[in-house]
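Consider the single chain below, provided in structure tokens and representing the form predicted on its own.
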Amino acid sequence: MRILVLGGDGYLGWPVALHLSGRGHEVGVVDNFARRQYDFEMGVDSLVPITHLQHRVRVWEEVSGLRVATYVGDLTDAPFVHRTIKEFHPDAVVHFAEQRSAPYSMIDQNHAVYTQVNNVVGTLNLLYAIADVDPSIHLVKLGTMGEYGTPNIDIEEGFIEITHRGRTDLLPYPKQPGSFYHLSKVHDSHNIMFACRIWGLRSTDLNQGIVYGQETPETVLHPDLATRFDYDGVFGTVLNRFCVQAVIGHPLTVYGKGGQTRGMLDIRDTLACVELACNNAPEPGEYRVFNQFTESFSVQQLAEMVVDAYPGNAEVVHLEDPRVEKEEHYYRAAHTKLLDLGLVPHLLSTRTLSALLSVVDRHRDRVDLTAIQPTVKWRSTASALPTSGGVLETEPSDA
């Protein structure tokens, strides 16, 4: 197929583009490098050094003999989106191109407004372009399990059957997002579902859990094909933070009681899930939701697993939780649809953690300990974190 990857310079967008190209699809990538600009704004950097997109693409073409088309532009620029969709004319669009950090969206008013405008308007422009150019194009959109929150009932895959006063209907699962970023994803889901219903579009919403891992079969072919490794307090993920802290001899910092439970998956499974979605498109007018994770763990469990996997000494400490969230809660979410399509998961193991710890150890001289500390507090409307007043480009989403 012809597949256009939006946010193709990001943590997940880049390895997904390589994976799809290596599997024989004709791939194009779109980016505007806002994710790199966030690093400049925050004063942080990927633990693993990464080269610029054009060089990455040249290296991939040299290593694989396969061509990847590149488009540089912003999804909030409607004419650019329309031209790109018309020129590449994909069979499927994989949409990673959003600001994906909950802490970033909670820094202050500017960052909250930027996140919502950037994410929602960019996706709206994409929906209009697809409807105008070719409604049969399949939109594969990266959502988040964070749309659901942590309800005291089982989480279904997108929809739930409700019986009320003797009548029954299948309705969208109630959403309880935990940040302005997660709210933007909820707005996206509603807009996509609406567009499918009124324009006959077809879309798969991949409500993804937290992704871990940095190496894929394609990115290890050459050092310049590497993808990001974020560990800072704004864009870093919890498992990355714990691995970095263990390697540099810093206590592993668990927020609150550590009972916060989330769905998680290996980066290699993200690649597989995206391709499975592309290869099994929904019907025209169909909006479907896949919960894209393979296991669920509490933050405390993750910390203990890293301590057990690390060959040296590591300890766990508890900090005041800067977020507004339930620190202990019920969590059971369905995730069978991708398994039914053939997903064979890579489960989190000591071997996986050892590989992550090895990546950190190779780049330990690049660790900035000050970047790990939590600086954004949910209950404050103005963070003490220095900012440039907000950025104005579309983010190549990492998850």
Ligand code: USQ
Contents of the next structure:
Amino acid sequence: MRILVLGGDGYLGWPVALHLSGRGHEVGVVDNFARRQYDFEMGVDSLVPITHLQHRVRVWEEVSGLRVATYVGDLTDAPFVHRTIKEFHPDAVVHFAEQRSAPYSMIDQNHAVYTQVNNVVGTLNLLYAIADVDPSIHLVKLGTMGEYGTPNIDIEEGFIEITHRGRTDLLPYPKQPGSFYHLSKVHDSHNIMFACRIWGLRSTDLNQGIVYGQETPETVLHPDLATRFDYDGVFGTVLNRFCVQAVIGHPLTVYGKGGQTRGMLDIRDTLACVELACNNAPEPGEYRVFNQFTESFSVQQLAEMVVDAYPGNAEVVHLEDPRVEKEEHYYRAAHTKLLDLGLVPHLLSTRTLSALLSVVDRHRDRVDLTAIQPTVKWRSTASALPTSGGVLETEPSDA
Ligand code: NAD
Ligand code: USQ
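Switch from the form predicted on its own to the form predicted together with this ligand and give that structure.
Once more the chain from above appears, this time first in line as the rest of the complex follows.
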């Protein structure tokens, strides 16, 4: 298949692009390097050094003999999106290209507005381009498990059958997201479902859980093929952060009681899930949702697993939760659709954690201690962080 990976310079987009290329698909990547810009803005960096996209693509060609087409541009630029879809003419578009940090979206009004404009407008431009160029192109969109929030009932895969006053319907599952970022994904989901209904597009919304890990079979082929690894208080995700904290001897920062429970998956399963979705396209007009995670854990359980797997001494500290979220709650979410398509999960084991801890150990000298503490508080509308005066610029200005 011809597959265009949007956000192909990111943590997940890059290894997914390599995986799909290695599996024989014709792959193109699109990125505007916004993620590298957030690093400059926050004064942080990936723990594992990453090379420029153009260099990584050249190294991949040397290592594998396979070409990956590169498009540099911004999804909020409608003519760019239209041109790229028309020129590459993919069978499937895998859309990772969004601002993906909940804390970043909660820094202040500018960052909330930036996140929602970037994510919602980018996806809308993509929907229009697909509808205009070729409605049969399959949109594989990265959503998030956080769209559902933490209701006191079982979470279904996208839809729930409701009987109300004697009548029954299959309706979108209620959404109660926990940040302006997670809300942007809800807005996307509604727009995509609507576009499928009115224009006959086909789409798979992958409601992904929290990803952990750094190495994939393709990225380990050469050091210059590494993907990024974030551990800071804004972009670092929980298990990746706990591994870094253990290695540098910082107490593991459990927010609040630690009963917050989330769906999780290994980065290698992200690659497999995306390929399964691409290989099994929905019917024209169909909007479907897969819950893309393999296991769920509470934050406290994750911390204890890291403490047990780390060969040295590691301890846990409970910080006041900077977020507004339930610190103890019921959590049971369906996730059978990808398993039915053949997903064989890599479950979280001591072996997986040891491999991740050794990646961190190799780069421990690069850890910036000042980046560990959480700095963004949900309840405050102004943040302690130095913020830019306006919406983040992703393209050089004339000045
Ligand atoms: P990332 O920030 O590392 O990658 C996203 C990429 O998209 C970056 O390279 C960025 O430069 C690019 N991008 C952002 N806005 C763009 C725009 N307007 N035009 C062009 N490129 C743009 O994030 P990631 O961790 O790889 O996540 C990828 C996707 O998966 C996101 O949509 C995220 O919401 C979703 N997701 C991630 C996780 C996780 O744990 N990392 C979990 C669930 C869902
Ligand atoms: N947490 C801690 N200590 C930490 C960091 C986080 O206790 O040091 C807690 C948070 O309070 C939260 C949970 O861990 O309860 C998860 O936080 P996270 O930062 O790992 O994940 P989240 O903000 O939900 O976002 C991440 C990705 C996002 C993706 C989402 C999937 O950044 O792109 O959409 O995971 S999900 O959680 O399923 O919505």
